[in-house]
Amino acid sequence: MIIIGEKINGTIPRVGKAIAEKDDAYIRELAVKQAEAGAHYIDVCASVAPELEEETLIWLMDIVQDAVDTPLCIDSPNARMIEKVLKHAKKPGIINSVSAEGDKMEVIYPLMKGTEWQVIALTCDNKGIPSDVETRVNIARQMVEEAAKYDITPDRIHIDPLVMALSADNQSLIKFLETMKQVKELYPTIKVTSGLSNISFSMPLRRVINQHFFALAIYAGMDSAIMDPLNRDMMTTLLATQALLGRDRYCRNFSNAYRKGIIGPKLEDRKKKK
């Protein structure tokens, strides 16, 4: 499972405060902690006023790249903004994101041509997020076919089927899994990703819903997740599910994470009990 650490995002109140106050130390700490917890990529999302986004994204990118070697996931809804800041990345990572909306493919794909950059591709278009599986699969096909024109192979694409809130659509998980299944049948090397919290919106026990969604999605073949690697419950779900599915030889990853205090009681709490 590829972990895309989601903690450096201006929509998170504490991060927004750090951005406003130019608190380098706090952003650096978040980058280091996520990398140590197992993040393969660090997402950076400014979520500030449009006129401040470029300088803020560059500021975040510089701090993270100085703090850790983990590659970036550059996150902006504005394709032109990604075009502006991409040159500040020291090595290829993931672009978050492209979709069939507007001219996003025409902007993002040329940036990736001849590089090792990957991209998160959202199954939405100018009409919004489709409610049915067939349209989502068709959008995925459209994005993959357009990417091929720029020599971007499916293995560099993380399709996000955009799971909807279960409270609004009781078939949300089923549609997500079916979209994933059909897309992978079309393109066996493609990756499928998702955020983990949308599904539980407006429900009680959101944490429990998120954990079970994660476990089921891993079982069905989800390849990457935009998640908080510092969330011990989610990391426990990930590592336990992989061990149960026979994807963790001799359960080494699960056991090592426990010994390091990434899952289970925190190390300081264990020491207190001794």
Second form
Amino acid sequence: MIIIGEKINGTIPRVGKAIAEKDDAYIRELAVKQAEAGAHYIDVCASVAPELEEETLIWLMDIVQDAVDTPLCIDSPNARMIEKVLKHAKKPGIINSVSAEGDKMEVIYPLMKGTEWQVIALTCDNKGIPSDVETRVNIARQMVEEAAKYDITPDRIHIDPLVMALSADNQSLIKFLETMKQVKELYPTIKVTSGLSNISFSMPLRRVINQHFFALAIYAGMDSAIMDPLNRDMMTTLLATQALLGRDRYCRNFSNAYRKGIIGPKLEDRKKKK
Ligand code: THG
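Same protein, different condition: the form predicted alone was shown, now please give the form predicted together with (6S)-5,6,7,8-tetrahydrofolate (THG).
Whole complex next, starting from this chain.
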């Protein structure tokens, strides 16, 4: 599982505060902690007023790149903003995101041509977010075909089927799994990704729903997840599910994560034996 650490996001109140106060120590700590917990990419999302987004994103990118070697996942709904800040990345990471909306592909894909940048491609277009599988798969196909014109191969694309709240559509998980299956049949090397918290919107016990969603998505072959690697319960679901599915030789990852205190009690809370 490719872990995209989601913690550096201005929509999280404590992070919004750190951004407003230019508290680089706090952002730095979030980068280090997520990298230590196993994040393969660090998402940076400013979530500030449009006139502040460019400077904020660059500020966040600089802090993360100074703190860790983990590549960035640059998160902005504005393709032109991604175009502006991309040159501040020291190495290729993931662009979050493109979609079939407006001229997004025309802006994003040329930036990726001839590079190793990857992209998250949302299955939505000018008509919005489809709730059916067929439209999602068609949009995915359209985005992959357009990418090919820029020599961007499917293995550099993470399709995000934009999971709906289960409370709004009780077939939400089933549709997600079916979309993933069909997209992978079309493009065996493509990646499928998702955030892990939309599914439980407006339900009680959200964390439990999110964890079980994750287990089922892992079983079905989801490749990457936009998640909180500091959420120990979620990391436990990931490691336990991979081990149970025979994807963790000698359960080594599970055991190492326990030993490092990524899952189970925090190291400082474990009583020393002997
Ligand atoms: N798809 C894509 N990009 C995305 C999303 C997506 N970017 C934004 C969002 N969804 C993913 N990022 C977040 C960031 C924070 C939270 C949820 C999604 C959040 N965090 C709480 C916190 O940190 O306090 C709780 C975290 C926890 O569960 O432990 O709510 O879907 N392409």
